[in-house]
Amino acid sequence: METFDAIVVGGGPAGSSFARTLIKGGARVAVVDRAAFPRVKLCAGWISAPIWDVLGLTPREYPAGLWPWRTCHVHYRGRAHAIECNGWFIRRYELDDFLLRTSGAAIHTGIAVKQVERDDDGFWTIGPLRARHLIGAAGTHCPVARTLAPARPRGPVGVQELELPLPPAAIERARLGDDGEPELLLHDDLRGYAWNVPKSDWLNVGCGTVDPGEVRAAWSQARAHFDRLGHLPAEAAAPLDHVKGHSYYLFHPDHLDRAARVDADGKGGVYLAGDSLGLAHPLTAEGILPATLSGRLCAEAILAGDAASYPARLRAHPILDDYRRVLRARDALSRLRRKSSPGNGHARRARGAGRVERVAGSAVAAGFAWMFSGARLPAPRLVDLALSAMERSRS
């Protein structure tokens, strides 16, 4: 058996991102997971500006493909808008390895972890690996997560997608904006959208459902969408036939509850980050960033020797605390749009409802994108008195 101080199941972003900042204060940390790396990841691949203070780097100090974009383009509503804010994309194929490679973990690769067990003297064990930590986190059917078991107030969010290698011509005469610039199609009712992205000699497309038994309709009317505006090159016809689908959790503040199991002596634990969680954007669904900061902000709170901080540190993060926030006014939007549905017999106040809607119709489009490229929220406490009083209303 070799012993360390940690090991990871799972060596995408989260994990990879917790390894590094344990190993960076002294700790001995494996990884585990059953692919080997560089492995294909089923992800649009977009990245906010947040991430590269929490993974303490630039952009300049990224090696692998980078398409930075500053005009968000997003249908809603039967209009189109092309929005100034910024962001980046990346190949999650290029991006994972770079992480993993360079987190200074012991990489096991081609281990699939079934179960999780530990010793009788408190260490986690997998096959030659023991640990007085464990930490989960290889994505939504992450076997440490059955441990933990966090609570699920809403089901998972269902993901149609694919990213394919195609001529660079091709991609150019189809492309709306310039290279890596978003192509975004909002649903009217605000439960999902999809995406056209150009990279270079790739291309992602996809379409994600709140509700996953919508996602399989909303992809077939997005495919319409981008293909009768000349949006997708004729080489992905046939590729585009054949998408892929998989799910996760969204966040909500009641998984943070089962983030972490501290022993009593506070000398080892379980735990969760990133999609094992759930902490994926409320609204965009963007996965990647609350990945690595649940990873950095868990390796933080054990080398403090306060590891069961680690669920309040989570709370407290201004990137998640806004999560909780953007929860809320989904929330409360769907109940507005509910309470004023005809069929509810409020048609009167429906019309009036379906004025402001058009006339907001902009300010939504503005909204999704300024969130798409990780802007924080302004004026937190303002936004909060807000929520509390369209709350109120409604009770």
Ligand SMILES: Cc1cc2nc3c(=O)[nH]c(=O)nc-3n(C[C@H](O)[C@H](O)[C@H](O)COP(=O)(O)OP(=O)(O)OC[C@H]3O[C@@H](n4cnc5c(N)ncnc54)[C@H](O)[C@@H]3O)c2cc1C
The other form holds:
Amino acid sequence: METFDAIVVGGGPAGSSFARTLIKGGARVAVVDRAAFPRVKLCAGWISAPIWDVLGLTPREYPAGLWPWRTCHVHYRGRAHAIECNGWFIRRYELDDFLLRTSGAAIHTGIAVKQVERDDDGFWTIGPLRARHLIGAAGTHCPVARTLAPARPRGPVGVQELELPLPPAAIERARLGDDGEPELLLHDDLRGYAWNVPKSDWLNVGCGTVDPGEVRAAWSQARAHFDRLGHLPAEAAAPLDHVKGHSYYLFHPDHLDRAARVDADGKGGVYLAGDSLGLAHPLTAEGILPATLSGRLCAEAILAGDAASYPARLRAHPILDDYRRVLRARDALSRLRRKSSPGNGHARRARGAGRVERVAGSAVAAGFAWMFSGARLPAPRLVDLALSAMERSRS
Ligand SMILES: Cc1cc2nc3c(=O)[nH]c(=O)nc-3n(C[C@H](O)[C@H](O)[C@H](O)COP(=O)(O)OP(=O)(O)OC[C@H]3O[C@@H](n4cnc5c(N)ncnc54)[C@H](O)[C@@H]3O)c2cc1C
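If the one shown is the form predicted on its own, what is the structure of the form predicted in complex with the ligand?
So here's everything in the complex, that chain up top.
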């Protein structure tokens, strides 16, 4: 047996970020993954500004494909909006490989972990590896997550996507904006959205829905929409018949209750990070940022000699605190929409309604694009007060 301070199951952004941080603190970490890296991971590849701080990197230090963008093209309720904000796109094939290889971990790939075991001395064992700390970072179906079984108050979201290589000239002819600028199609009820992202010689097209049962229909609609506008190169037609699907959990505060179980002596424990816990942004479904953040916070808690503080560190972090607000706001707005829908007996005033809808539509498009770029919520305390007032008026 080879003994490490921690074993991580899953070498995606959550696992490699955990390993990178713990190793910087002087520990020995082994990462086990069923895939050989670089590996394909379904993903649009958008990353937002806060990720650079979380990773302790600057964009210049990232050696692989990076597409900075400054305009987000949003289509919502029949209208097109070009929103000025900023962010980056990467290719997951490259990002995850880079993060894992530079983490400093002992990497064991091609090992699909089915179940985890503990020996009589309190060591978690996977094949010939053993450690007192075990981190589950293997995504939605992480085998370690079965040990902690986080509550799932809501079902997972469904997503379909394909990233395909195409001649750069074909992409340039079809794209709406500049290279790397995302084009989004928001569903009228905001229960899903689709994207079309040109990355020089790669095109990434996909969609996601709150209910996985709706994702296939949403994909057909999204494809028809981008096709109608002439934004899909003809060469993409055949490959786009073969999109792949996946599902994962968006952030819910209840998930955090089962983020860790620490041994009585504080020297070992089991933890969940990233998709295995369910941390993706409650509106945009951005998951790379919270995955890296949770990996880092978990390692920092262990390095501080206070592993049990990991769930509290997650809860207290400003990024996840914002996610909690966004979830509350999303719930409050959907209740409001149900209440004010014509079917509920509220007469719509024809005059002025069109203008109000246009303003509201622009606000939704801008709000979504800003969240997409990782902007923090302004005046969080005021937002909390407003949300409490909305919730009180309902009860
Ligand atoms: C179609 C799609 C598009 C997305 N687009 C974006 C986006 O543009 N931006 C964004 O921020 N987020 C996006 N997400 C979400 C994001 O991909 C995830 O939230 C993120 O990958 C979570 O990282 P992770 O490290 O927790 O898990 P993962 O990245 O899934 O890594 C888990 C690792 O565990 C390994 N593994 C799994 N099971 C086992 C096992 N039994 N034994 C050993 N190893 C195992 C896997 O091989 C994998 O390498 C998207 C998701 C989907 C499905």
